[in-house]
Structure formats: structure tokens, C-alpha cells
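Okay, so here's just one chain, in C-alpha cells, the form predicted on its own.
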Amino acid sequence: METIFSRNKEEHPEPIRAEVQGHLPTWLQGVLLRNGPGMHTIGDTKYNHWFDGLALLHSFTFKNGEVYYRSKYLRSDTYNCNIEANRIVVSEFGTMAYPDPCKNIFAKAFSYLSHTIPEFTDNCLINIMKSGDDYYATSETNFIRKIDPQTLETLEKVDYSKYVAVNLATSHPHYDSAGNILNMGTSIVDKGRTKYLLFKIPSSVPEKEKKKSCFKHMEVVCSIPSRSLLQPSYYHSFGITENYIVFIEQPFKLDIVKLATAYIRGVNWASCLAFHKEDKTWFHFVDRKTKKEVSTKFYTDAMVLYHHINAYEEDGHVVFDIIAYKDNSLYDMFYLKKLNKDFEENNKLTSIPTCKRFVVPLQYDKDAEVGSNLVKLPTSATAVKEKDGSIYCQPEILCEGIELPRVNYDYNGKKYKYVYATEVQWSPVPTKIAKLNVQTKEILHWGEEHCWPSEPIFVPSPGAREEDEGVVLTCVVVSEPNKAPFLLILDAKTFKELGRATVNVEMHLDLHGVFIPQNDLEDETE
């Protein structure tokens, strides 16, 4: 049975103008640019996984008080290739793609042998990264999309391995204060080596080789070794601060030979991923400046992540807060199976995602006694020195319920007050969005019956002073057949709603997206 979930929805290239209620601040100009899944039926066959979805990119543009809404689909070779065979040809995480059985036998067996090291997908549906003046779909494989952030258009495409040795890279990139990009990748090319690669995009390349693209200026900022050569960790993303990088080894982990040999065994590369409920979650601290990992052990108990809020460091502490699970619950529920019309009274996370702030001190007495709390920061959260010398880290619950948090980006990696989240409770779908105070956890809601908001992205204002000075833009799909999705502005502030703008689409559900202001559009038509 197709639900909101399962439906293929139609892209709309030409600009539709939206119903406007309300008022929209004279200021707010660009484009809010979204990413998601929205195809997931080619022919007869289907995705497992809502995560394995054709990508669909959407807009918002503000222009003098007006708004218009366009989507388009990834013209990814992914993309091409399925709907030219009119069937699911290339392999999704959660979705495994054989060859045609009109092939010969040789052609067959080829294929299988071909897989043993996967050829990823460039389906990059999950996130939009911007590099210089340009803009790319991304995903957590080696491949990017450059995508035109007006016009939606599809454009060349990067493979990340031929400049650095990833395999598989973050969709959560940091930028710092020049513009340049820092991620992270998995290294599992290396014969057994398997490593963690934080790597580092140019924004811009030198003046004598303007033809070359910042890629090829890619370079390895410094590599951690992974605890298991054989099984990586899987994370979604990584935290940073204004001297750090702030890397979580959790036990949800990938196994490489499982992987490897998936193909031939007829499984999905899901179903490679484990979470290891025994073992320690480890935190990795490299210092940006000597490009070296501290050497201190510290470590937590067993969880999962995916999303880190911000992280900054005070009195010789690095404080980093993340939304953080008891198990790994979360994934298994976007099989499109189980998101059926009863998936809210079916379906319940067994772990809730919770808030978490570690208190990590990386300057502390050497000669501290065994068993005593290190952290000396007002906070619950404690950092406790064992026998060994390694460091057991206990986190301060900030709230219970959040996902897909976003923060005012000037403030990233410095101490900040405010997030932006979903809110989630037992079921893995939006009902509200939420204003969390981080200092004082104090919460602002923003909820209407039969609502599905997506992450709420924070556009400060022009001139801001202060941190929460703006507008937060939140697209809202609408679980009830005969009402029309939105684009909700609310003010950062207060948590009001300042306006709406409608359109009469069936809009998808989306993951991750940017804001554009108006100023670099022009930069990158000049």
C-alpha cells in the first residue's frame, strides 16, 4: 500500500508561485535549498529502504515579498541508468540491484566478481554542500552532484577517491572562516589499514591555475586508525572547534568482509552494519594546528549518533553536544515495509533520541587520583580518570526528543545558547519543531495537528546582534489529504509564526538543506 512515504512524487522544474500568508521579513531574500528521497517505485520493482530513494531536490525563492516553489529530480548516472531500464539497476545501502536475467551467463558472473568492492552509488540525496561559489548534492558515498541552486540542474559530477583514498565521506561538512571545507571519510582501500580520513576542500584555487577545479587542491588534513581494521565505525557526522576536531568511534560498525562479499550472498549492504551494545564508544580529539590525535584515552559507554549540534571548548575543556541513542532502532524503522498507514501505532523507536552534553578535560592534573571527577566546569557531566589512565566520560542530559538540529552557523564551534530541531517522540516522524535553550533548557514549540515539519534552518538577519536574531524556515508536509503543504517562517526569536507560504503540490519529505542569500546567487552569475 503506498503511503506519504512511499509515493512517487512529481518534480515541478518551473517556478510555481506560493500562496502567502502573513509577512515575510522585506530582508529575507535567496533561496532555501532541500534535499531528500522521492522516488522510490521504477518499473516493478521498489526501494526496501526510504533512505534509498531516487534524490528529488526542492526550492524556495524569496524575491520582494514573493515566493516560488520548484523541485527536480537528481539527474544522477544512477537516476539515468534506472529509469532507462525502467527498473532498480543500480545497488542502494538498503537495497541491492541485479543484473538483468535476460543477461548471459558470463555477463552474470562478471557482475558478481565486479562487486566485491562496491561501485557506490551517485544518488546524493541527502544534503547540500556548498564549495566556493558552487553548490553539491551530497550523500555518504565518494560521490558528489554539482547542482545549479537556481534552476535545480544537474551538473558534473566528483568522485572524492580520485583525490583523496575515501570510500565513503560525511554529508555533514564544516567550512571555516576562510570558506574551505573539512570532512571526514573511511579509508577501507588500504589492505587491512582501514582509517579515518578528516580531509580538506579549498574555497578557492591560486590566481595561475583558475582552470583547475579546488578539487584537485584536495589534501589529508590527518588520518585516525580505525580500533577494527575490519569494521569501521559508521558516522553520519563530526564535530569542530576553534583548536579541535571532535571525532566519535561508536560501536555501530561496518563489517568490510560482509560487505565485500554482499553481493554474491544476496544481502543488502544494511544488513552489514551491526551495533555492538558491549563495547566503549571512544572520542577522538585532533588538534588542528599540530594535525595530531590527543593521545589521552577517553571514552563513553555504548551508543549511536548521527547528529552532532556544536561543540566549543572552555578553561582547557572541550564541551560538544550530539543526539545520541541507546541502540540503533532508528535506521530499521524507514524499512518502507513498516512505514505502512499504521506505522505511528505499529512502529515505536525502542531508544528516544536524547540531548547529550560531554564535558571533555583536556588539561587536567596528570597526578589527579584514580576515581576522581576531572571536569571542573559548572555542569553534571563528569570525566572520570580510571586505572589505566584512560578517561570515562558520563554525559549532562540537556532534552529528550530532538533530531535534526541545526544552530546559528556563526556560533558554530564557539560556546553557543540556541538549537533548532525536530521533535520526535516514540515514532520516528517530526510532529513540531523546538527552540532548546542549551543553557538554561527551556523549550519553544511550534506544532499544528497533522504536521510533518523537516529541520529547521536558522537565517540570522541582516546586522544581527544577537544569536537568535532571524527567521527560522521549516517545510511543512501535511499528513491530511485534502490540505496543502507549506513553508513556515517563524520568528527566531519568540517562536512565532511570521507567515506561511503555500503551494498545491504533493511536496516530499526532506532531509537536510542550506538557506542561499540572495548576495552570493548573484556572486555565482557574475
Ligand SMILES: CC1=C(/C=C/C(C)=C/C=C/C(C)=C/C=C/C=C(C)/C=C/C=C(C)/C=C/C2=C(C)CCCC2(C)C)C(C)(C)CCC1
Contents of the next structure:
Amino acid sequence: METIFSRNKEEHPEPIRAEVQGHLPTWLQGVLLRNGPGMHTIGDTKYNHWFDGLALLHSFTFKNGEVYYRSKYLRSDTYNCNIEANRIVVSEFGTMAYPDPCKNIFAKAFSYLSHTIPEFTDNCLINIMKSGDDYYATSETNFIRKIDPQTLETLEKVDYSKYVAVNLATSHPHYDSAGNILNMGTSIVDKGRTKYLLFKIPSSVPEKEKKKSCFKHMEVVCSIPSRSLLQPSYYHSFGITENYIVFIEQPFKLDIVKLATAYIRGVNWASCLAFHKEDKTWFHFVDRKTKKEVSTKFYTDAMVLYHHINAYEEDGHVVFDIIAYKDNSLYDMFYLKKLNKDFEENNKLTSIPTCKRFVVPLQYDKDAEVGSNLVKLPTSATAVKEKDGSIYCQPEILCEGIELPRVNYDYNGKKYKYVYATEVQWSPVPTKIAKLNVQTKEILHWGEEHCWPSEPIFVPSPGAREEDEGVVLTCVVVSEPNKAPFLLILDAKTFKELGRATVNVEMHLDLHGVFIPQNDLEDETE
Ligand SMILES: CC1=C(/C=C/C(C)=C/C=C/C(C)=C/C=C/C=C(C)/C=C/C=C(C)/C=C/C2=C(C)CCCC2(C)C)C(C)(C)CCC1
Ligand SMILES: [Fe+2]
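Beyond the form predicted on its own, can we have the form predicted in complex with the ligand?
Expanding to the full complex; the earlier chain stays at the top.
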């Protein structure tokens, strides 16, 4: 049986006026733009994994008290090739396609090591990135696709690897105060080395080079060598503070030899990713000014993480919050064969997402005794000096059962209080959204029966003085047949409903998105 996850969704490219109930703040003007998989069956072929589905963009436009919905499939080369062939012809992470008439996939699988044919999928289904006045749909390959945030039209394809030597890049970049993008990517066996690169995409180009794109000015800020040439870690995001980049090298690793032979062995790329529970998780801190890595070795036990929440510095420590797991059951849970009609009972995580705070003393007393805890902040997180000079860190648990975290981005890299996230227990069903105060551990919730809310996005009100002054937006898919989905608008402070905008369409479950204030859209049309 087709479930909410696997049913193909129709696109609605023309704006549909939503039915608004309640009172939306008059200042809330702009577009909420989100991305996620919308099509999992093409002709007689089916993707194996939910994260493989073709990218479906959707948006809610707030204009003078009214709300308009639209959705449109990203017209990636992957989409076009698949639709034309009426079957899946381009491989995704969880689905290997045979053969690929768009490109000889044999050549692909073998030559990515030498960067000659990096033609991987451009089905950018995970997130939306802002670059200057432009917006891009992103995934984790070297390709991103420019989109029009108002019409959802697909524009040009950008290949990161033309500008910096990366094979993979995260879909969770950071932005500095000038709007420049900071992102990380992995460079696999390039000139005999495998490394993690931090790269910068400037938000604008010098006046005399106006015709050139920002990507031509992309630069590598620094690199962190991978502990292993043929087994780099997988990572989905990273953290930044005012002075440091926080990168976690987890024992959830890609096996390059297995990847290179996956096609001939008839397996998907995901099977080349493995969790090594006997290994350690290494923390890396790179000074943003000197571009040098802090030389002390900091580590914790084996874990799997996808999302960093936030990070900041306090009294010589770096504090960072993440959502971590004890194993890699999250990826496995989203195989479509497991998302069948009984999935709520039969498809369980074996490790619950846990919000953990690590407190790492970058400036500590070098004469401290072996075995002593070097953390000087009031927290139960510890960092213990070992005989060999390395430091073993253990976290403070902030809460359990939240994922898809977001913060007020004005507080990114700074000491902060609030995380907004979806609540999940052991199954792939988001039952509620939550606002967690990381300082007091108090939680506010919003939930309604049969409602599956998406990643909540915080939008500050104009001139906001407090961290939680604004609204929280979440798309709510209703699991009961014949009930329409809606966009929910909550007061961020109280977590009480301000209003909802209902649209009578079948909405897809999505992953991530952005809110674009009206002013930024106007800049664009100028
Ligand atoms: C280029 C290249 C390649 C390829 C790659 C690819 C193709 C990738 C893709 C990737 C991807 C594509 C990824 C994705 C990811 C995602 C994620 C990581 C997500 C997460 C999520 C979550 C966390 C969830 C949540 C939720 C929901 C959504 C609902 C329900 C509830 C919950 C909350 C659970 C290879 C390696 C071969 C080699 C080298 C080069
Ligand atoms: Fe993500």
C-alpha cells in the first residue's frame, strides 16, 4: 500500500489561495520556501529510499494578510532524464539505476576519484541556500540548482567541483554577518589525500566583475585531513562560533573502495556507509582567523549525528549542541519498504534522537592533573584529561526525542536559549513541535491529533529585542484521509496558535526550508 511517504505528489505551480483562520501579524510578509522528496515512483520503477525521491519545492507567500500556496518539481537534469525515460535512470544515494542513458554510469563510478566525470545526481531535495540575492536548492553532491523563489522555476546548475576540489558538500551551510556562505565539503583522494574543506562563497562580487558569479570567487578557507584516506566520515552539518569552526568526525564512514565498486556489485551507495561503533568520535576546532586547527585532541564515544543545533564560546570553552544517535537506524528507517502500512508499529528506531551539549575547554590549565575534569562552566558535561594529553568529553543531555532543530539565526554562534524542533519518539512520525529552553530545559509543545508538523522555522518580528520575539512556521500534513494540510503560525514566545492557512492539496512531507522576508524579494526584482 502507498503511504504518506511513498505516494507521488502532484505539483501545483499556480498560486492557490489558502483559507486563513486566526490573525496573522501584519509584518509577516514574504515567502516560506521548503524542499523535500515528492515523487518515488517513475513508470514501473521505484526508489528504495525516502531521501531519494525527486525534489518537490513548495512555498507559502504571505501578502497583505493573505496566503498563497504553490509547489513545483525541481526540473533537475535528473528529473528530466527520468521523466523522459519514464523510469529511474539516474542513481541516488539509496537506489542504483541501470543503465543510465544520460551518462555512462560505469565511467561515473570509476572516475569520480580523478574528478574527470563528476556527473552525479542534481536532484537537490534537502534544503534551500541563499547566495547573495539568489536561492539554490541543495543536496549533498557537488551540484546545486538555482531556483526562482517566487515562481519556483528551476534555473542554472552550479557544479561546486569546478571551483573547489569537493566531491560532496553539506546542505546546511552557515552565513557570516556579511552574508557570505561558509560550507564544508569532502575532497576524496585528491592528489593522494582525503580531506574535509571549509569553503567560502562571497555574497557579492566586486563591481568591475559584475558579470561573474559569486562561485567564481569561491575559496577554500582551510582543510582538515581525514583520519583515513579511504574512509572519510559522513557529515550532514557543522557548527560555527564567533572564532571557531566546529567539525565532528564521526565513525559513520563512507568506504571509498566499496563506493567505487558498488555499481558492478549491484548495490546502492548507501550500503557503502557504515557505523564503526568501536571507534571514537573526534572533535575538530579551526580558528576562523588563523585558519589553524586547535592541536589538542578532543574526542567522545562513537555516535551518529546529522544536525548541529548551535555553538558558542564562553570563558575559554566552546559549547555546542547537537542531535545525536547511538547508531545509524535513522537512515535505515526511511527505506520505503519499511514505510509500509504498518510502519508505525513495525518500523522503529533503535536509538532515540538525543539533544546533547558538549562543553570543550579550549583554554585549560596545561598542568592540570591527568583524570581531572577541565570544564569550568556550570554543566554536567565533562572533559577529562587523559594520559596521552587527549581530552575525553562527555555530554550533558538537554532532552530526548527532538529532530530537525532550528534557532533564531541572529543567535547563531552566540550564547542562546531556544531551539525549535519536531518531536519524534521511536517511529518516523513527527507528532508535535517543541520549543526547548536549553538553559532551563523547559519545553513548550504544539500538537494536534493526526497532525504531522514539519521542521519549524523561526521568523523574528521587525526590531525584535528578545530571542523569541517573532513567529514559528510549520507545514502540517494531516494523516487522516480527506483532511486538508495547513501552515501553522505560532507565537514564538508562548507557542500558542496565531492562525493557520489551509490548502486543499495533498502536501508532501518535506525536510528543510527558509523564510525570505518581502524586502529581500524586492531586492531581487530590482
Ligand atoms: C557525489 C558522490 C557520491 C554521491 C552522493 C549522493 C548521491 C549523496 C546524496 C545524499 C543525500 C540525498 C543525503 C540525504 C540526507 C538526509 C538526511 C540526513 C535527512 C535527515 C532527516 C531527518 C533527521 C528526518 C527527520 C524526520 C522527518 C523528515 C519526518 C519524520 C520525523 C523525523 C523527525 C524523523 C558518492 C558518495 C557516491 C561518491 C562520492 C561522490
Ligand atoms: Fe538536514
